[in-house]
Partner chain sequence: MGKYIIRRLLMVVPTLIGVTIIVFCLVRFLPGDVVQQISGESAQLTEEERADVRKELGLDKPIYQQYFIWLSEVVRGDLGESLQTKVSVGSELKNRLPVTIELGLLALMISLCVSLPIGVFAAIRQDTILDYVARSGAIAFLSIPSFWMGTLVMVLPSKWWGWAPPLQYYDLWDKPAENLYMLIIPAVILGMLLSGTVMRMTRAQMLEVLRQDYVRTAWSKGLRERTVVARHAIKNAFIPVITIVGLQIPVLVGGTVILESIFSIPGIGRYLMFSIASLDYPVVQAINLIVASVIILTNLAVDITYGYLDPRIRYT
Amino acid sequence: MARFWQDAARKKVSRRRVLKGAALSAAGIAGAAAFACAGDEEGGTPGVPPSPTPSEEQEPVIGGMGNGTMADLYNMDPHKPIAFLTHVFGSWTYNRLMRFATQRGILPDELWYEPVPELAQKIENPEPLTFIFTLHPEARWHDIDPVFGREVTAEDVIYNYERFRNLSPNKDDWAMVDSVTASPDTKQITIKLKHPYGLFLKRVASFNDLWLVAPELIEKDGDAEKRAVGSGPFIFEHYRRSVDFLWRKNPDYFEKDKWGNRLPYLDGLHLYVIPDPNTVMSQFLAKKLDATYVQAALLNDIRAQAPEARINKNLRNLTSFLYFEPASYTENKPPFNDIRVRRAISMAIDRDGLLKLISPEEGGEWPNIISAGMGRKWWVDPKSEEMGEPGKWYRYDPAEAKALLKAAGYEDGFECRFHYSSTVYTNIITYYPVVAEALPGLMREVDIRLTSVPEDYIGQYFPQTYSQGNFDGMAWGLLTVLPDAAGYIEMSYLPWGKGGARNMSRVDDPELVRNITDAVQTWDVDEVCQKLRQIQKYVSDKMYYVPGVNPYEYSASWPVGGGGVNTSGPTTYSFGTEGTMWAWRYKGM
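Isolated structure of the chain on its own, the form predicted in complex with the partner chain:
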């Protein structure tokens, strides 16, 4: 153990020296849209001077452009890909019936992922299985070709629902829906469910699902891949691949703030595609970008060079796992078919050590199938008493791990391949490569000898290996951000092809499936929560997948404006409607 961390520390020191030499060269992120973090305020991080933050009563300033970064898209059509960037892109242009709660400053934990009205002004639940959504009377499509500002109708929502149901890889998220109909007055949508589903409204608000696209666009162009026309707060102007994205304000947007100002406040939004992280950081320091992500290791450098920048701390709702080859469960193939081996692997992971390595100041939390970024109500802390007996499988104990391996017949350990992405996450989720590099060393401590198989994310890892469960040995992967706890559990443990879209290892546990079905088909949300907590304990005991770590992550923003993103905890994929719409710039900045 000591040897491993000594090596890791040495590596870290030498890296830091290189980084210092390159003057912040590795800082930043060229991936997700950073601008929306501009209003995500951290509460009192040591060493951070107080930033001018808007008070609750401060009237916003209207006008100005927001500048940020965004990665290249493969597809602009929000119903087609599962890729989160498409949904991030869509959030500036499109609306959903509902969105998640937002407020200035720090959003209390209990409001994380709380659905609130967006395009639907009113939501009624006249009988248990029926929901009626009444559209906002002023909701209009953008005043551009091919809709020219016509009213948004219930039929438009039906059109989008049908398209989503036919095309979207996320269509199973709405599997509980029996029918969706429009009322004759064109403003009401009635959704009938097949069975109780306590978290249904979270699915309605989900940033992965039902974005509303102008039907005429689909009729005219065949899809929404070349243009984007919606009813959202910004009107899409252009996307120049590898250059930039430009939106201008939707002057007719239906939402207003409490002073009666029509949202959004900004005149527009300019997001640049900057592949080089040095460039991102340099442009941020030169104040040409409003915000950027920051590696925890470079926080002090940023504080020294940009003392007036606001440092924002996030605990993302992003979980990471070691997945085992599917044959382990489908063909009972050793070694991972043995629960003792899986537990041993979990006990070989020094989660606190990893967190210290990734985020030296703040560390982070231990996730199980649900992470703390989901909100503590939904997350069973593996260190907590509530976790009970299964909690011990999370504790770092190489000696016990070896004993488990010995009991399973692997006294001398074993060899296997270890698949991970060597490309995209290095920029977007900066802790991923650190953990990917550390895991083989940690496993070696218990005589599990991993042969690393680094793969290109776009070309191979995601489409071929990870998302298809097409790997031998183990794969290190991230589970995308979902807006509700049930989603993680359903996607991970329901059978592949029957709602288990992220059941990479093809876990097939009938008892678990029964429990999941029972939990999600419950009306009372608190009861759903309790049942999902029980499931977390169950899967923690089985260790079908071995959870990784959930570190605090950082972004930096200039105190140029107010409003901002919806939470100080989880980040979502809908920066547009939940964050940027409320952001503004102070005059003269």
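Could I have the structure of this protein in the form predicted on its own, to go alongside the form predicted in complex with the partner chain above?
So it's only the chain below, everything else dropped.
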């Protein structure tokens, strides 16, 4: 066993400490965690039978309170940040014109990220560059101050589009839009595009972009930071930092199920902020929480102590990667300006070893800039023949990595700082901190000596290191879940400020930009897919960003609820209308 893995084994999560916490949990939180995420209830993997679910024909149970967990927000206004949690938060309160397909139980792979109507009841495409969205006739804003249940109009959508275009860091997701206009009767919105864009409706349905906020709220409060008023399935009550979030059912929500029941089924939703993963686990084992994410190292203990709990697994659509200080590309600053150094770093990562450490039962996949969770149609496996020559840069080979470093003038290696988030991810992406702790050891094997710099997600990591590139050395990151493969490539490699909202290293490659533009400005989705697959091979050779791992992740839940949708994926941030809205709680549980 390599020295690194001997060290890693000694640093595994202390099971005794966690389970001791469970025994002390009697005074814990009242209820928590079952309906925050549809995937949590049943979880699953394509080809693997999921936990038992209510049949398609079983009529739901109305009423009851959903309880869950949630992390503190960077901010609440959905048009301002790019932090994923704000979009998760907004999904219970707001609507989009479209959302992604849902289905009770397993959603077939071919329907992953399939746009379907939400606030727009009908979508027409009378000529290639024109799309007409007709609003649902029963859509109303929440019946509270300052809108008091008035009708949602096309003018409201225009207001939100203009605000999104002026404020949002994600505004370039809609860069293909030429104009957005309202019909005289305010029932329809017409969107004209500048050029072909085959993935346009996926952008309309995106859970990262155009959430619709009541205009009067913005006019009265100045923004959506203090209150949240929308037309979504739940009415926001309060957010108390480091304590909890509370919503109640929107009794006038416009959508109904096939039995005629008005959605959502639950009376409300209560989410608690519990930053300590040991406390979360102890609360779950004490049945104070209905569901929780689980570190793989604790799976057997959870099974032993909670044999009736469902253990679920999922391959999330989340890319992990190392990124470098922007001066590497903007000022040609050593050492990361040298392609040999970047390839050496990739070859120093023992991806299979990491997967065994963080997901010992199922392992996982190697991502490139796109992960397997996006769906195999869009992902090029770095281990596949299709990846070709660039595939060798993904292989774990410390000797070759050292040879590359020597050729680059770093025979004795080098020192640098290593930044990562020490909060937020610890509970909801349980492998992130484990890999963050393991990477310095792997780099040390090739004489790259990292000084770890743990950073608070809200105070430093997200606003400075991740969002602005204000850091030195290298950093460990996660690329947010996106609803289409083009988004990953556009955001990572287009110039900063011109579509590259996640280009935190400021990669500037004119040939790559031309190829991306050519790929996405096409109507034929299959052609888009093939061109994006070619780009994945190109960027794998350049190693502008060094991909990490894509493990199977685990969660555990008590069998208290039903109605889980999309239990095999895809990953989404829209827990509101793509999950919670369809969930119910059995009487007496």
